[in-house]
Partner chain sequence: MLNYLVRRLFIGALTLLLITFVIFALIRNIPGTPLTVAISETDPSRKLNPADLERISKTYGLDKPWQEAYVLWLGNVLKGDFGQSFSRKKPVTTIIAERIGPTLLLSLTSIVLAYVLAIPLGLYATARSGKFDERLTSLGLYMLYSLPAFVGALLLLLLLYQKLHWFPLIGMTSDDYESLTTWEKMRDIGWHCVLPVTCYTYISLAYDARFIRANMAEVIRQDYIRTARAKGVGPLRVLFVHAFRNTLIPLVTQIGLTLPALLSGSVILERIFSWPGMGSLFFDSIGERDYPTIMGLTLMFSVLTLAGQLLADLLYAAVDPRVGYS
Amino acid sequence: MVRAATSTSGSVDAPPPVPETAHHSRGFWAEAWRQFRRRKLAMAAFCSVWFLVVVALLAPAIAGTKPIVCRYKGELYFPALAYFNESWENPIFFNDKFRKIYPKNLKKKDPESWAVWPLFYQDPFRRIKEGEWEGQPENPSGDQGAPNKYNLFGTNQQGIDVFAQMVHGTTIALLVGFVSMGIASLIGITFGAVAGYLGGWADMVLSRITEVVMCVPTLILILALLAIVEKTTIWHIMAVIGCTGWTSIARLARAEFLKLRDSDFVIAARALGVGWPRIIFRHVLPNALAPVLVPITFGIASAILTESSLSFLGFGAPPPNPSWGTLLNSGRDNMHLWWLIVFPGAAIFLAVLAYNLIGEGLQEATDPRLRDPGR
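Where the form is predicted in complex with the partner chain, the structure of this chain alone:
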């Protein structure tokens, strides 16, 4: 296949590389990416996941009560980083008795100080009091927290801002998707690969284990896990979702390996004396990866779904934890506070939709039979 004549921008003035051999055709992944890019919906979904990543990374700068950058007593500090990890908050603010209220204390204890503040002065963990920020009233609580100028998505019954919780909850939604599916694909691909390639007894045993895991309800596993660890965190939940969600990946990987294990290139590798672990991971896996990637993407969507439904049922990570599912759960008991249902619900829906659309796009881009819709 000859490379298409369209050249990428920027390479116009560079001298054309001397062709050592004939033009080689586009690689599989380059072709898949080209196909993927042509699908508007899939690309839009891809961009919105990147948008979520940006929101998660900038969460303390979007909504928070700690300055992004401040100059205090002659030194530069980044107190907003404390939202990522509490120990990153400089002890000077603790020693100077700031008590997590920055705006007034900064001015009072060092009149020379300056600070760059987040876009919205709201906190995902506590209620904003009157006078904390000039001109901003106390957050309404109870049933009075409908969306307003200061609380874009309203406040919950304790008066904590919903927008701030959702922005900070983005990190959880993203992490859950990537971490738990990372674990799941590691287990799933290994199990499926070994079972499919070796066959026989290994296949028999591994397939039975897959069936057992398929039948154990996630809820029981989560509760059993609570027994083992003293303090459940969101990381434990991710691990459990990962350890239960690999079955479909394993089944697909197994089918793919079964198909490929007798192909010529595998026989050639075997004839050269390559050991089976190397054949599995270096020779077969790259060729089996594309079909396995699709259930992984769909798996990210369902991992987000599982986490939010666990939080919704009250089995998520313990508070304070601004997970979207936890927010939705507080809306279930207060149906008249519609903003507690609509905004987190929409966020979960859009995240799941984005991953599903990416999965669909990947499927079409990597499967030659689906590449050209219609014909």
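What I would like now is the form predicted on its own, since the data block earlier showed the form predicted in complex with the partner chain; can you produce it?
Shown next is a single chain and nothing more.
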């Protein structure tokens, strides 16, 4: 316990002034996040991407004809998960011959059953029939499929609801972006890190490989794959986009590693006998990651555009997978059905715009030279 000093005259001396604590400086990522949040357009785009993620995860609960959860013959089931993977639907509904129509069959085959239904009773793969859902008419088809209160974005030529297709197509759009750029990031960061840190012959070989891959057009490679592989899936397209979209990431990573490999903390790690793989991925990579995030973000937007272009040309996600580009393709031959062009086209435009705005925001937030004065 600290006591105040007492003078000989009996007066109590004031305690010495306490020095002000130094202002705690933010770390690089905390400062980058603070700068990013100051950019309203970038934050709006960031929130809209999270909104798309929520829509993709909750797609079966937003639009569908399968119960989210139901109690049938004393057991709980989650039929809506079949929208993510058909094998996740319990075989009991096939054995009891539901034929994908749940509302009436549940009560008919088990009067004590109950179910929680999606917000909109519309299916992305088939047309809703008359009387299937109480008070809801049959989906119109052909030229009669304009937007109405039961079909918010209208229906296509076959009478399938466009809103349900777009909601479930969000999953494909996000998967294409994140999976393909996940593959590209893994390849690009690894190639760029090894080439930039080791230099010499490793740099020469890996740089030549990067230049060769840059000369390969992604669309041409995907079309060639479609001609070779008997049954292509959306995963094949993601793999091709990822295996050809890593070059810009590798070049940026290489430049950052060339700049950082002679830094003091790297020299100290070498002196302690730390191996080069640990130095690359444990010490240098966190400091070189900021500029690499920007091309990754732009790459996600590019991947969505590539998949949409392929689907528009009829080479994208195979049926019955719903895709925004596939909807555009169906509207190409039916230009008078404006709802098949406006809604999916707007979704593609806004998603790509959001990723581009996030990329620009990241670039400005992580590069002090691009920040506004006074911020």
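Residue numbers count along the first chain shown, from 1. Between two forms, the rigid core is the largest collection of C-alphas that superpose within 1.5 Å. The structure displayed is predicted, hence computed values, not measured ones.
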Does the distance between the two CA positions of M166 reach 2 Å or more between these two forms, the core being superposed? no
Just checking, between these two forms and with the core aligned, does I237 shift 2 Å or more at the CA? no
Verify the C-alpha shift of D264 between these two forms: is it 2 Å or more after superposing the core? yes
How much does the C-alpha of V274 move between these two forms, in Å, when the core is lined up? 4.4
